[in-house]
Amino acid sequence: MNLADLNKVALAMVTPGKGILAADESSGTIKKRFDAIKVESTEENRRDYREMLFRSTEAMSKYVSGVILYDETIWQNAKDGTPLVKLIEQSGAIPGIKVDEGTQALPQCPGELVTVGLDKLAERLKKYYERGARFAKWRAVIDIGSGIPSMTAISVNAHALARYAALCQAAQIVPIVEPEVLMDGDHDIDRCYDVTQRVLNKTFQELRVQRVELEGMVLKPNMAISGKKCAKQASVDEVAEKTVRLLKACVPAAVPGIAFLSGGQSDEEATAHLDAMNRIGGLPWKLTFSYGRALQAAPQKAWSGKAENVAAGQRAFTHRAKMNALASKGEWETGLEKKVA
């Protein structure tokens, strides 16, 4: 393990004013965005919906550090015949790979999942790292509910994590470290503090046991935010606060950066909290996204998988793009979320 080339690859991903395009959804979860638009999951519409993207010039080259592809995509060419992840690169973003397998159901603990897909990553990695990338992606799933999490599913959840990232390192590709403490429920945003410091904290521990290298990762968590259904929703200032105090409790300032996942925020709220979060300032890591849905909603309406609209759906993109990388530096403005071009 080479860790200055680690460390260098770390700092790209979370280079100001740009982050990392989350382009990995499964199957499962492609074919109901699609279903939403009215067009057909088959691979070529996969295909050509990602080219689109990888192919927006100004997006990829100006505001996109890497790219997370699914396993489907990595091995995919573009109608010219070209590698997506040559596309990738010649934007001058680094191509990534999600590597977990989904989850499964967590014994003895009722309503709870544990991530899998440690069973021969070795081998898949050294395959994924000649084919391009140079980062990967796992992610664990915490729900908050009635009597959970317990502590068996983060226990089990942040070993897999530390695992996943121990392999990664030594396979010379940088690990996004992703436990998700989801925002599905009732639970205010006191109770997603105390759960994602929880989280967060064991998460740590299990990368120490491991000896992962924090300067050669990126950390991907949620935020500190009010739970989809509860009554009362923390203001965009509470959660960029809570956010970062959390972060400063638990986050050594070791890890070079942190990419947010939106966790089913809408656009402007993903892009709004970030922003309040750089305002807030002085801090030991770049602050940045690694969104998925917020920001390929509105290139996929645009797009509705017809050939004159990918122009449109390219422009939709850019826009997210532009307006969560100035958030990344603490400089969006509402207005700005008017003047598409």
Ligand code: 5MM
The other form holds:
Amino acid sequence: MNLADLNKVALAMVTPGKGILAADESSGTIKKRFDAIKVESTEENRRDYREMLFRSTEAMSKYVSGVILYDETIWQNAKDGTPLVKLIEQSGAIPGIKVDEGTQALPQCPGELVTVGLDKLAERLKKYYERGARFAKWRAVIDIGSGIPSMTAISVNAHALARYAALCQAAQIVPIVEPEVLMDGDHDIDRCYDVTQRVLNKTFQELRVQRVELEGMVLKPNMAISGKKCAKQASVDEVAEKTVRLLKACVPAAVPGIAFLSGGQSDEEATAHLDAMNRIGGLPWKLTFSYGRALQAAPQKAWSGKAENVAAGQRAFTHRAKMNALASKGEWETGLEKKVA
Ligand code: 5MM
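Let's compare: the form predicted on its own is above, so bring in the form predicted in complex with the ligand.
What follows is the whole complex; the chain from before opens it.
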């Protein structure tokens, strides 16, 4: 492992003014997104949609540091035969790959999940590196509910995240470590804070035990936020203040950067929260975005599967990428939302 090179890639992924496009929806998830815009989820439509994003020259060259791809996409070619991965490289962004293989029910822990995909991961990473991937992603899913999460679910997921991260670094690939505490329930922000603290502490404990070099990774966490069904929704300032406090308590300064997931927040909320955190300042790591839904909901709607809407889809994507890029520097303002590029 060459740690200096891993650190260089990790720092590039969290360059201020840029962030990561999470375009790694698995087949089931992209089908749900396409169902919402009444587009059939065929291989060609998935390719056309992602090609539209990767050919958004302004967004990709100015505001996107890296793109997380799904296995199907990393092997796909654009309509003119250019590998999609090359389009990303030509824009100056770094290609990355989702390497987890989804979740399975965790035995003895009703309602809880463990992320799988460690078998043959070393061989898969080698092939992805040859194809151009310089970072990877693995997402653990922790749900909050009555009596959950259990320490068992937190431990086994942290162990798997660390096993994955160590294998990535051995393959000269920067691991994005994503322990996602879901915001689906009716819990309040303080419960989210407590659970996320346990999850992050256990994750960093496992990363240390398994000798993962913190300078060569990026953390992708949820924010400390109220559950979607909670009657009392925390304000933007409270989310920012509590998330920064939580991360300062749990994330070592050796980690180059933190790239948040959006987790079901509205587009504008995800931007406002990131912006408010960066305005607090004095942070030991870079704070940026690695959004899926909060970057893609608008372009998906504008595109709606029609070739004549490609330019509109690209405009919508560029606008969201620009808003989040500004937020990564604490320079976003709500008034900018009205000026769609
Ligand atoms: C883009 O969605 C990613 C893949 O999800 P599935 O494996 O469930 O299909 C997902 O991991 C995503 O990268 C993160 O959840 C962040 O996306 P959001 O939409 O929460 O910003």
